[in-house]
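The data below hold one chain only, encoded as structure tokens and taken in the form predicted on its own.
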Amino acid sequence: MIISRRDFLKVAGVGGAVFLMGPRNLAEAADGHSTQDDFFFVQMSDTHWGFNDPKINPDSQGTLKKAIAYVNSLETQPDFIAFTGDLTHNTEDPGERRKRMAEFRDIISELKVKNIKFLPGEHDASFDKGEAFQEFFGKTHYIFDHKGVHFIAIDNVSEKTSTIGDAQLQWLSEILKPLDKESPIVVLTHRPLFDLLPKWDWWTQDGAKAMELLMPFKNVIVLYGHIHQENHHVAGHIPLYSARGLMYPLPAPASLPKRIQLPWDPADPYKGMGFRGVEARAGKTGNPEYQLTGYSVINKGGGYR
């Protein structure tokens, strides 16, 4: 569903954000021609295939049936999906892991849209560095264009050191060295890439060394997900949104003592759990207006409650 600006803006307080991105008309595509396509795609994140406590969701296997379903029915269909992490939930065991994975996989192959990116989190990654996800999945990071946005996919979860890396920061360095000061890039990662609250494990150690990376580029925004909540902050110019989970809720940062998974609610099922989509339009201006909208696990007639 396309909404106004103005109803938009109405709901921004209940998971939605509104950003503009830089002076140009969307973007230049990497061939250096000029676009002004619009489109829509959906992040979803924290499925964590593989969980089960029927105290925290009843549904384990079932909720991301519900969203996959959700998604397959949206009128106008994304033109990619990116699962931002934790596809399955941890496991030591090599061979149940794998099975986790083929299972998430077999499941997702349920969706319209066969355009899918993905990204490791820690419960995918770091008891063996990627090795099983790169098996089913591909890289960990990378790079691709759309429709004149550079999208950036960012390990921050193979090391159980929480940290990108030098290699990698050397290699974020390297494919933002072409680009031009105002193209649009659009960072996708697990973890924050700021210090949300590290006692929690909701940082990157080196998170500032790729921001300090970014941070020249005027059109930016970082879409991770990881604290299983909504959660909008801006360094420097440069915003940073978090996603809802598709398997439990956490705590608000430093809202409990540790951090716990939030029980299930009887009266209010699936109560902060969902996904995001993300359009990109040009706006009345001519600059490139972005909306995030938020949705529930299950329709509810669309966007959130």
Given for the second form:
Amino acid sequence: MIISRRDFLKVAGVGGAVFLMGPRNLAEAADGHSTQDDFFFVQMSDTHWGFNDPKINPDSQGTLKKAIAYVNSLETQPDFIAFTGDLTHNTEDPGERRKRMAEFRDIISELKVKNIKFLPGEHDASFDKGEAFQEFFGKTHYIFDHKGVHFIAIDNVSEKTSTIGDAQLQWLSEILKPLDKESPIVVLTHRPLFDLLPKWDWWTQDGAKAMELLMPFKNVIVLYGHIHQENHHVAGHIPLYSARGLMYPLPAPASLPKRIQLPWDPADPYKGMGFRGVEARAGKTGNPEYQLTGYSVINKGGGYR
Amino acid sequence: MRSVSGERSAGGLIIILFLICLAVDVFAADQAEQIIRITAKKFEYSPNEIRLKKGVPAVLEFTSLDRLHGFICPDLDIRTDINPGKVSTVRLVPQKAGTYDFHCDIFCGEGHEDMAGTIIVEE
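Having seen the form predicted on its own, please provide the structure of the form predicted in complex with the partner chain.
And the full complex, kicking off with our chain again.
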């Protein structure tokens, strides 16, 4: 079953019912709706390589490797994989930062898929305005097209207060200008572009300016990380989806007095962690419809559940 | 020659003016700015609980003891950079009683995400 974006909006409108499906592959999902433009990609986020607290994650050295093994085991391999920030855990030591980035790069070299897109999180880039990140992973904001979909990677962490900044907003405005308002656009970023919970720093201070630029476009979705859990929100007609992290989960917005890292649950290892598959299929109008699929760190045979 | 009644009137006026001035002074003292001095260092504010009175102007004076930090209280719409060696000032007149969380919005290290506090506005 394919859940169209229209159906999703309908579901989200009645109270955020869970619509994610268990893991499966495209071949199994084929229902005659497929076209040559259909594709599948994976979003991985908040791997925090270098984090070390056994009470929070006693398998901090193995979690990312297990998730990579799971991705490699998918019957249909993704066209590409996008890491949406906080690849590494922060350190003030520039040498240690680069060491963690080098280790991260070595670990993900085990992925079968070699087309990988990287975005920075504040843990990667806030100390040096993305200098080390760019040495290892390239630009912090950029665009690419894939099978007719425009992807826009927005950096909302390298500026001092984790903003997008006027220069990048101008760049965004320029790249959007020539696009048709019907163009399919997927925005990849680290922090929410809307005010999810500002008092927990779950926002982008000038995110509303980016949303304003995107609002005239009718086929936009935003995928982000930062909050280490699934969250589905619709701003105007634009859905924004956060992904789980791959080092530790965080509490649901405002569910606890403080935003703390949730401790490891020995009865349910890797609880609250995982990655996401995104299946894009040509809808009846010709624009893609997206199905998001949640995967745990290890294949438990039933996805998140 | 001034009349006695005129002298009495002038004396009464002076007394009335004195009482008005006294009342204004008392009112002004009551409305005097609350000045709160706050230091910031990795990864804490001191104090990290700030009590203000609703409707009374307040001045928050920040100094950093180590590096650049930020202060932001989104629900009160106030923020500032906090630079070492410099006093950063935020003025506000809290309009609504309640508890408002603030945090550092300039990434400052391993414990950055715990650098936070609350402003409590009392009736």
